[in-house]
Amino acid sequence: MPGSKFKNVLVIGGAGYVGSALVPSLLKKDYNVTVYDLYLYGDVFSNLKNKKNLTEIKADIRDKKKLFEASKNVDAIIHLACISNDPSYELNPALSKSINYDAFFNILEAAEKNDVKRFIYASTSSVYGVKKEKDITEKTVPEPLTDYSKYKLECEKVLLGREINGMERTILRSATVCGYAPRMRFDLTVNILTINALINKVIKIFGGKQLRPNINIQDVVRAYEIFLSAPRNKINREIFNVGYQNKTVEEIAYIVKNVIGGESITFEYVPTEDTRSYHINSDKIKKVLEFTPKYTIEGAIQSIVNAYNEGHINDGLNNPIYHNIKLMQKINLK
């Protein structure tokens, strides 16, 4: 038994990076998982199909009947589907909104109706914007520069505002996520640096000076196992930064090439409008829920390595599998 009262957990957008890897540990913990997904980038579960705590439904979000079915007997939702990354959402602005916000209601609406219980939602740090303070808490105001970011601060918003029968609800604003997963993404910054040192022995560094807060992927994983299992009076309403390594896109580039010790390895500077510079704080989620994350940029550097070494990373830099916008591209969804 997992140890939490939410023993039924529906991951809403479960087959993508983040989910690739939460949900197999979920499933090891004795949840019973429910993934709910378009699965867009392949059957990433595929070596699971012997679970019999796991439940895999290819549906749209915007399908109000099957998102109420999926929802029965659900005791928690994780919400983390999404048209991500803002190049991606600018290739059809109307699309996206429809997926990142409209969806969102009736995500909400499936919860009421089926009593959901607790309700934890994929935010983003770049939320926050640009900022001059040394330290972004959770108190700083957001000044999200993207549609992309400020529909998922409209989400926030509309997710605290609400009163849903007593629904728990919790939101995570992470960092920029880092490491290998089943259902890989390179267009990431440590992963991007990362499959470009192996590829090309050249790192392609997008300016170079913006600060950028980066999560391994093991510890986002822990942290949405930690809100699933947090009591009420912890989470409910909250906010959390989930953060560990501030560092610019500069020192990342010299951390790759340090954890590959690849002599040959140079660098190529190239100018870029993406100006998202900022430094968050997580001391409240170690505070409140004694959350601290235990693995580093350089462990997800080397997850990345050792995949790629054993074959399970097939062309990376021009895979659309791999690439949010590219594959967005290919199948224009609609």
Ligand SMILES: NC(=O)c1ccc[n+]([C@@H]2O[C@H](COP(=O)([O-])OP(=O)(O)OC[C@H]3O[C@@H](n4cnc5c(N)ncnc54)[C@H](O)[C@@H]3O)[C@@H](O)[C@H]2O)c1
Contents of the next structure:
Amino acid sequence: MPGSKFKNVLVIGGAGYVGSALVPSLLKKDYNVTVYDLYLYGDVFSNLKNKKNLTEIKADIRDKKKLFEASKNVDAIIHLACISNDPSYELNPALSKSINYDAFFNILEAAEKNDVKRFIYASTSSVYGVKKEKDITEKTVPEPLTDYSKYKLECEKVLLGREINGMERTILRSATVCGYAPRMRFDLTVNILTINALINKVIKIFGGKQLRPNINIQDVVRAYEIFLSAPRNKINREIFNVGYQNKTVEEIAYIVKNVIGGESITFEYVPTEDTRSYHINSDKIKKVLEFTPKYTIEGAIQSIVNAYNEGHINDGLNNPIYHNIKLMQKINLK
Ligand SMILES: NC(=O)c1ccc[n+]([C@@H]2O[C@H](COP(=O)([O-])OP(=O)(O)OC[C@H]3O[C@@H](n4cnc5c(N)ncnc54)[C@H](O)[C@@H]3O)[C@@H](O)[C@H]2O)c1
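Now that the form predicted on its own has been shown, please provide the structure of the form predicted together with this ligand.
Now the complete complex, all chains and molecules, led by this one.
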């Protein structure tokens, strides 16, 4: 039995990095999972084709009709689909807005008309922008600096701002995710430092003193599962920061070096204009949902090292499949 009364779950954008770890975990817990995704990064569930409780729909969230069909008999939606990072967003701002913001209304309409009971939205801790405060809580006023973050915040407002048939809604503002997953991303801080150290033996540190909040992908999976099973009064219309270790980029580089254990790994300091530095506080999720992270940055790095040694990573530095911006440049999505 799934750990929740919401047995039928639609994971929109479920074939991405986070989804590729979340979906197998939900299947193991006996949820009936439908993945709705364009599969921009390939067929990540090829080894799960025999699972009776997995349905895959290759479609676009801008396609209202298909989205409506996919939302029938669904208890809960987890919405992860996105042009997900600043450079990819900026490659084609009009396209990105159509996916990250305009299509959000299609999803809500499909959810509303099909009487979906719970809606969980993947937002980001980058909605806060750069803050002087040391501890950024959910009460800190967000000041997003980029359109990617701005439209995340706009979707949050839309989601919380209207009454939708009593649908329960919750928002997860995730720190930067790290660790190995079947759809791997090497454009995220810990992951990129690790693959650089493995392949080049040099870790390029852009700046170094900026604080970056991180969370192991296994803990992100746990957080989504808790959001599925938590009682209404604890999560409805609530926003939760989900982060764990707030480390500087330089500290992360040292952790990578220590985990890999390479005496030969050197650091190269590169000046950067990206001085975004922030520190998120995740006490609310601990207090309200008793969620504390179980996995570490060290564990995330080790999972990448293991995958690399076992041959699961094919040209991690250049292969567009691992780098959202490179892939978006290559496919020229319309
Ligand atoms: N990974 C992180 O560090 C992180 C941090 C904070 C927030 N988030 C948020 O979590 C969510 C998942 O992140 P991720 O790292 O898995 O991203 P990802 O880019 O790996 O996955 C996004 C998925 O959305 C799909 N998609 C894109 N456009 C689509 C469309 N028009 N129709 C259908 N599917 C479409 C892609 O094919 C992909 O599988 C995103 O919303 C992201 O903004 C991620």
